[in-house]
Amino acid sequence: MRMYDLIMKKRNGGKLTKDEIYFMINGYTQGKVPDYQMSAMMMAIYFVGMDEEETLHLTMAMAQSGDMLDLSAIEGIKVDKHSTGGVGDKTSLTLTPMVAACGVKIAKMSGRGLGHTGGTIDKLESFAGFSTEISTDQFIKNVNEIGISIMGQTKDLAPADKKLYALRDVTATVDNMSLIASSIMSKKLAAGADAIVLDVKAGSGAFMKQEADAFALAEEMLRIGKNAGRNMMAVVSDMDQPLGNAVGNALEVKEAIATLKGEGPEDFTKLCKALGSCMLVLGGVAKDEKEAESLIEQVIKNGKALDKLAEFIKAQGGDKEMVYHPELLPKANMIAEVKAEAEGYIQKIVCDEVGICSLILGGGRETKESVIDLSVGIILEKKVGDYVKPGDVLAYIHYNDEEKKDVCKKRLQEAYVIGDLTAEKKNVILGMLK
């Protein structure tokens, strides 16, 4: 087998076997397809399209091109979730011990960020002394003993698509459909969980801008995990505005910790609850989303959601008082307002803007090697659809150095765009599909 042959097939509109597959992912992983072959292929994928069993395919190779995470330890169905990312997109925070106080086993893998904000990760590290970097021997325990835990993506786990992605980023093949859905599937099926369930985003703060898009991408990642074998529901919500009303490491775990008590916003509430009854549904607690739904407020109602998040916090070396008392989070030393400077209704907030100010103040990564100010960001007062009159509050900046504070104000204001014509608030739950 040549990978010359193989890239002439695709280009001319052949479809790749299995064996062809595994062969150009192993042979690149291994050093033995060089850069420019696997260049030529992804461009001949970018513009022929692969159907479904190459999809699967494909994701198989990737995630079976390094550690297979063994699950069979754990007693129960493991549930997992995934989110392609947003502005002030905190839901694992607060989704995961409330789904484990109801009786589910989440057993998750979760990566840093790089881009507006840190990762799941990073946002845990404001708890002082916590820590991802555990054994999966530890790992297993924990979710057996407590219902929960959640580790830091190895190296060794789906190792092509770190590849793979470094290479289409700088080749313009990102943008596929095939190729975006293997991409994420690979390292979730590498994880190990039984269900997943997926939190797909659309909008100006998402990888996918049109609603079109990003249920079509949902559509295909459900199809690969259950040709997987992977119980599988997915919802797309929108990400046109930041979730919430927190954009910031600390910040975004004092919200999610709200929420846990039944104080969150409103957006973000309804979200948790959607995604939580899907993984509740799937992880067989529940009949259906309703009583799902009815479990998840009752945990929220008596505490033990609350609860769970501290048992969690504190099985994994970090100081459970936090989650009693949030104020003893990161701080930052200043806070300034940003006002509106015009009246009327709120037409829209352009999302990544919001999540390039919290960048910019040091909440997020430009380069693997950014050290996270773990205290920064913006705490959102109005959203759209809100009525502002001139010198009304827009925003909260939380920052540490003043001249990062000056041009993220300027952005800020920028960033919402104030009409007469009333605005209507979306709801933030696009669709679901099972």
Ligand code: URA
The other form holds:
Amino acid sequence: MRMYDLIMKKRNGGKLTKDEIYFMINGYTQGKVPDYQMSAMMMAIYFVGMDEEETLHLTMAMAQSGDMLDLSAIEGIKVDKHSTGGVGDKTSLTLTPMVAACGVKIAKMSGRGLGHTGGTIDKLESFAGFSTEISTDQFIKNVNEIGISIMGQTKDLAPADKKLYALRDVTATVDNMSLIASSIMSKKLAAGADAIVLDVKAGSGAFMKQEADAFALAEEMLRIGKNAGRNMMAVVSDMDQPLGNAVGNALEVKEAIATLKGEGPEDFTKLCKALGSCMLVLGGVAKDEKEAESLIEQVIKNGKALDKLAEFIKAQGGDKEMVYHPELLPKANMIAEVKAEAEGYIQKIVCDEVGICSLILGGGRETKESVIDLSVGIILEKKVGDYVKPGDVLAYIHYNDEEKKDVCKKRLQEAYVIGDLTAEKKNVILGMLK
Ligand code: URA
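Given the form predicted alone above, produce the structure of the same protein in the form predicted together with the named molecule.
All chains and molecules follow, beginning with the one already shown.
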């Protein structure tokens, strides 16, 4: 088999066979297929597309390019969750203890962030001493004993995807449905859960700007997961404005804790309950979403969800007192107000701008080597649909550097679009797919 012939076949509209896809992915992982040939192939796929069968083979070939985690030593159904990401997305922090408190086993691999704020691991490191660098044995032991563990993604999880994603990133071939779906699902399948719940975001702060594209991506990933023998559900959710009010690592942790106590923002709480319900249904502890939601409400009310977070933090070396006393979490030295300059309804909050402001303050990584300032970020006081008068506070900036704060203040003021028309408060849940 020659890579040249495969590129030609795809370029001319052909369908790649399973053997051809495995040849290409294995060859690329082992360094036998060079970047320039793989780039040409990615561009051919970008224009010609892949059908359902090809997409499944591509996903499986990438999943099998490294370790496939064996979670069979964990009793019961293991449920994982994946979010396509966005600004203020701290769902994993709230969702995983909430669901574990209801009796579903959470064995999750998470990553660090490159961009706006940190990833789940960075955020969790707001708890002094907490570590996700644990062995697979410890990971499995924790899940069996307390029902929840999160570990860092091992180097050998879907290495083909890691290499290919880096290549796509610099060759303008990221935004193809089959390529995105196979990339995400290869990592999820390799991580070993029996069931997967997807949170696919739509809107200005998401990968998928259009709602229809987000639904199509969700459907594609559901199909792949089901074809690979996993139980799947998906929620398509709004990312036209940041999720919840907090953007920034420790600030997001505080909001996640408040939500576990039933004191979180409405949109974020609603999304956590929706995703959590799917996880409880797939995990076999509730017969439908309605029953699942009432179980979730119980663990919020009786404090078990918060206790589960504390147990999880302690089991991985963290200071569990910070769960009960969030004022002990990292705190910025100064807080500045961002005020409205006009009267009217908030029409829009340019989502990416809020994320970039958090990055500028030091809350995200510009490069892999950047050190994150866990304490900084933004608290949105007003969201889309709220009515404001000049001088009303739109947002608070938590900062440690005056110059950075000044830049962010200006950008945040511009990110808020205020107008005369009444703006509708959008439902955070755009749809649910099974
Ligand atoms: N996230 C991934 O992991 N892969 C993609 O291709 C896009 C988003």
